[in-house]
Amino acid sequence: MKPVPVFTFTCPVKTNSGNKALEHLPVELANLNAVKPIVITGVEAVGGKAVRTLAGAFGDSGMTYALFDGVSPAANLALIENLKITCIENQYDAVIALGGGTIVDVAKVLNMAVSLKTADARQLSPQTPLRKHLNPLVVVPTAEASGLETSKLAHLDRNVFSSEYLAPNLVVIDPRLTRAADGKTIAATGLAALSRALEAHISTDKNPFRDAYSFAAIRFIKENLLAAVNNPGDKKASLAIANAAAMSGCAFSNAENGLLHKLGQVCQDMQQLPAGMVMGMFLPSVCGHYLNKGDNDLAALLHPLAGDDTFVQTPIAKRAEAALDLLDRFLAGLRGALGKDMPQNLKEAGVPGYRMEEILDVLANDRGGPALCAMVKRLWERQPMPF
């Protein structure tokens, strides 16, 4: 490997996965000296079984404990005001986020209200300055997680909130919380994640630290993706999924935004899409995009898709070739077993003609904006083209 002579890499994140991880939950909070902490959760997203759990980790710990349970996709600034003002009246010190999403993100602004001592959260904007540590916040990732639950942003009420404060300072992913209902959700977790790994691990700027977690990220979901869609109740590939959204996070938040993130952040943010089934419909026409161009470094990939072996045996000029042939057979064996679970164009993912527009506008403000919209076009009707 050559040396990178300059380079950042920020990731504040502690992980605590494997087996009963939510057990040495308190001790972790009173490391964070945190001693009454406040859950944020909605219970129709996570199930009762989770909040269950959660509670139970608590055990004889002595610690107390509030819970807020009814967050929901609608939820927005005004919440976050409602929610600042109990967290200070009652003196909360650190905040807890079960589940993925919108959860995490209310979660990350509510913290940010309460740190800051916001006089007003609904004032809240992504020109806020963040300039120091908040107070103590926990991830509790569950299988509707994203992969954003560990990067430096948030998303909510149509504002995108960024700083390396906002990130959490310890993410538990425990097995009893991994397992998904059905295919379809760790799929979108999933792909989510391999596709903000892969957008960073192509990177024009080279960072071994960002490489290291893009690389275990996109092999654990090569490698386990399938049997977790075939077998969402696979503890093993459910929670190898979890690790690597997690990891992607950190990957993700020390890259610039890729083509990947940007169309499936403003279909779920229009028109109510899981972010990682579009990052998943788009991929060939995204990779093929950036083969075109020759920026990006798509020959890496064949490395953590196919292992050490395959790589080494490629010659350099067929590598982007080979690991481009390697994501086409995987993505077909997930629409094989996801079936119409897994659309493979606006259409049929339930985009009506009418928010096509809009989308279109949202996109074409984007500096890459040509780009994007010529392939939302071009996927509007039409079957992905291979890589």
Second form
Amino acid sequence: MKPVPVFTFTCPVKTNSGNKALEHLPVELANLNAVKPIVITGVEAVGGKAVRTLAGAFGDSGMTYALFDGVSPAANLALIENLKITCIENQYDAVIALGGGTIVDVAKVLNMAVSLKTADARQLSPQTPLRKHLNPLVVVPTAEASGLETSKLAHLDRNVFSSEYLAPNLVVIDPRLTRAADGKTIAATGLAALSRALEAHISTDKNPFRDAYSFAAIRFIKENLLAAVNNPGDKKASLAIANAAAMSGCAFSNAENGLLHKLGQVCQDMQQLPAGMVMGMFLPSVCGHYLNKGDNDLAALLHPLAGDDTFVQTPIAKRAEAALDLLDRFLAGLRGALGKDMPQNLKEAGVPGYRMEEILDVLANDRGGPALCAMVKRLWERQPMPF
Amino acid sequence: MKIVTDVQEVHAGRKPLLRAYVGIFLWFTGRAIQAAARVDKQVRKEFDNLPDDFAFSLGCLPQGPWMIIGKEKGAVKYLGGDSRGRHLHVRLAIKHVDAAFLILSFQESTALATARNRLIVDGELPYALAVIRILDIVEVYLLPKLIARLAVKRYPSWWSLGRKLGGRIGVYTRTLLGI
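Write the structure block of the form predicted in complex with the partner chain for the protein whose form predicted on its own appears above.
Every chain and every other molecule in the complex is listed next, the one we just looked at coming first.
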């Protein structure tokens, strides 16, 4: 491996993963000097069983915690303001997010508002200066995780907050919570994690620390996603996907936002589509774009996808194509397992024609706008082409 | 401004059955260590190498139960479950009563639990290792081979039948009588 002269890497996230990992939570909170946390969740998204499992983990700890279980996809900064007032009045000193996606975004922005004692949380914006460590934030992801839980980003109310201080201090991944209700949910989680880890891994600004995270995330997904999709109750496979999602978030925080992430996020924000499914849909197009452009290290993808032996046996010049071939077969396997639950174009995903213009307008403002718009137009109703 | 009223405060529940199991197990093991220090040469030697006022505790966070073992005038004694006012050389703390149950019901060995970050050790490492060796020997005396193999890292199959049988009778008798 060539030494990299200059790079930075930040990952403030401690991870507790595995059987009964959730039961360590009271001790971990004590280590973070937190005595009265507030749990933020959405009971409709995570289910009552997950809330009861979390409550059980506090058993015998003697702690008192607050529970807000009303987070919905429509959460906004007005909700943050209300929760902030409650947190400050009742002196809640840590935030625990139980779930994924919007739930974690709400927890991150709430933690920011409470820690900064913002006068009015509705005035928070991506420009709000954030230059100090916040109160402890713990994320307990469920099967609905998107991978961004461990990242430095929070998407709320069409705002994208970004700061390394927004990343959680602790993520607790417990197999009792990571089993999905159906293959579609776990596929969306896995594809989002795969896409973000892939874009971090093939990035030209090499970073060996980031590569360690993205490598492990890609390997975990390649080896476990199909098993988890075929059997969403598979404890081992779903735990591996949750771990991969957490790792992809750490890798993603130290990389530039890639095309796949942008596409997924825009479609999720505007059409409430699962970002992972959109990213999976665009994977062949975006990878084909990277291959043609030639400014990404697609060859590096072969190692985590194929393993040591295949990687060393493949000539350097053929590694990129071999990696994309493997990725294509992997996606085909997922399509075979999910059938119509894995849409292959935006029309199948339920995007009405009249929303296309709006999506294209938003994408056109991006730095990679022309390429993104071309891909979206191409994939409006056609099947994705192999690489 | 409308204040969120859907925030409810929840007091953590209790786990009386798990606590009772762990408490009884620790009480019995504590008395068994006291007995083994009189019956088994290796356990006695381990304690002889420790300071005269040595004391250690084993239990679970944050609210117990605990087991305290210490040396008093050269003799090893089970000192109950309250460590207040006592200097402990080693404190082995299991992070949660559920984790303690996993370990003490032999679903996880001590080594595996350590690898899974369930144990916190306060104190000097050589003392902690001596305590672990003592606990392993006591578990071999107390448990049938089938279960003891799950609890210890390596079952001492090289022990003579006399040591196993005689030691077991001695440890159990002294444990039950508290002598």
